[in-house]
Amino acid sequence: MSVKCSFCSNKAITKLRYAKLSLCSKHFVEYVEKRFSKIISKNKLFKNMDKVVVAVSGGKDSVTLLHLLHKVSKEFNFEIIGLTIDLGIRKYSVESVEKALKNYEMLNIKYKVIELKNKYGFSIDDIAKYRRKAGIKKPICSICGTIKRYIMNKYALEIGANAIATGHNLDDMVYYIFSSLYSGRVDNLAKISIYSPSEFKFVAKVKPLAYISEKETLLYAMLRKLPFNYNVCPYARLRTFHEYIRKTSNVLEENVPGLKITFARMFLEKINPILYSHYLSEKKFKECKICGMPTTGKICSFCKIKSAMEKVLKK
């Protein structure tokens, strides 16, 4: 026997146990959009902002974020500018950029594509091939994250944006919290936030999908028939520990519906503000001697990577 939607007589396509709702496709889309608007309103994520950079990789989360933000941008009175970084990862980057552009065009949104290879002389493929020769010890995913954060922040500063919105979802937040707790990285815990304020030359960071699960962003994108890259980055090798956290949190959610949201909200709204004020509020930043962007040392992490790659690629 098919289950009916909680709001109409149509067949339900999904059950949200944490909300005690069974929803058809139409009411699922409406539910996500209303929840998204409430998250923004409750957390005052875009208060007194008029220009927001939306980082769109072309994957399901960032594409969903773009469409949801486009829907509420008039309500909260801010302009959206899309930013896509072509990381130069073989066929994966070509497909990702293509999907991002299709979504910008669907919504008639202004956007910027920054090609890592053309602008800075190296790509993620180059790093994968030469990082050991260049003396870069960090994993590729960590290096890629550093590069993306640098470019997003630099671009947002250049155009005078008030904030950068990224597509980190509920499952991402739960994973970051668990893994940082396990490793005792208090500084990392202090950085995990739904909203990070502007300081020095850092533009504010906003994660509006922090309370919306990965399954929900995927289903929303599919029901709305949004173009996105289904493929996984070829360098994203899921570590065993990472997988344990994902599986364990899913099992807990199955047995205690709403656990993920409760856990994330408890941390983001009650614990993080205390950690932030204690560990990060007094952190001293200065300008990188090479590029002028913020850093805690003489040279920022991005410039160290760029310099190391330049030496190897010249040879």
The other form holds:
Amino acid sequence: MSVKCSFCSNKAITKLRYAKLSLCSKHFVEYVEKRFSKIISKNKLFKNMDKVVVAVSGGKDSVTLLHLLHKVSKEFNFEIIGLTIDLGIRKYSVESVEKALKNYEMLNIKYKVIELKNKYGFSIDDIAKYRRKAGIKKPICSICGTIKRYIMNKYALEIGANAIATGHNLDDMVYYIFSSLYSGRVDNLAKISIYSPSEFKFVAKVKPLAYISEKETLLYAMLRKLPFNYNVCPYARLRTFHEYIRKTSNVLEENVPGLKITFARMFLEKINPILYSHYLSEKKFKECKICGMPTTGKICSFCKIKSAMEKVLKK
Amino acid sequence: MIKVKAKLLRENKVLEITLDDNARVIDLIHKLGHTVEDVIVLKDELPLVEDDILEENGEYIIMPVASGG
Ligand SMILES: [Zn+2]
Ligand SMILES: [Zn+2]
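The structure above corresponds to the form predicted alone; please provide the structure of the form predicted in complex with its partner chain.
Below is the entire complex, every chain and molecule, led by the chain shown above.
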């Protein structure tokens, strides 16, 4: 016995418990596209924007984001420029970049690939190997995040883009909110937003998938047969805390359908704006003495990583 | 009781699982220690709904959702 689609007589391929709907392949794809478009309109994500950098790693989330944005880019009247960073993580990066490029070509989208090793002299594999020797204390995933954000922002600034769109999904949002609450990092909480306006030399950031779950982005990419890298980053295995939170929030979601969306929405709509106004009055940005990009100290965290790695790699 | 095969995509492992008659996809998901949000269950390349009833000797692919990216 099998479940039928709520909108037609075809067999359902998923049940969206939060929406009380069972959907066939065609109606699921339509549903996601409609919701995506609604999220953009409601949050005015691309208002007065003509050029948007879309960060595409080649994984399911960013590939889904690229295709969904491509669909709405005419309606909302902006141009998409793809940005892929080759992080130099063994075979994982090779496959990721290859998948990203396939999607750009499918959609005929302008894009740029930035090779970390080539442009800055070190790769994420180098960081993994020499991080301790270089005196870098932060975990590898957090270093990688800093590097990606720096490169994305710098590139978007250089080409005069209005915003950077990233593939952060609902599960990412739930994790960020929870972990920032847990560790009491109020400034982090203030920054978690579906839309962060530009300020100083920071280009605006947009997370249009913030209310779309990881399972939905995977289903969308699969059903539309989009090329994406399904492999897990070899360094992600080290994130056991992240894994516990993800698992636990999914247990809650199974028992209370819609919990993840409500949790994220209540935080983003009600709590974040209060924290954000407080945070804005506190932070003062300056230009990094080395690269000119924004920092609160004298030297930005990217330049610190880069110079620490240069010292170790020279030996 | 019925027997099904569960192919774990990430681990590249096949498990033989015994479940009650009329067991549903959700029972298989729980037996493997997951929730419906954690995995997509496929049969003949099509995703299944958690309420679908399992078939005796059916082969099911278990595809974890998390990419940890
Ligand atoms: Zn349908
Ligand atoms: Zn700098």
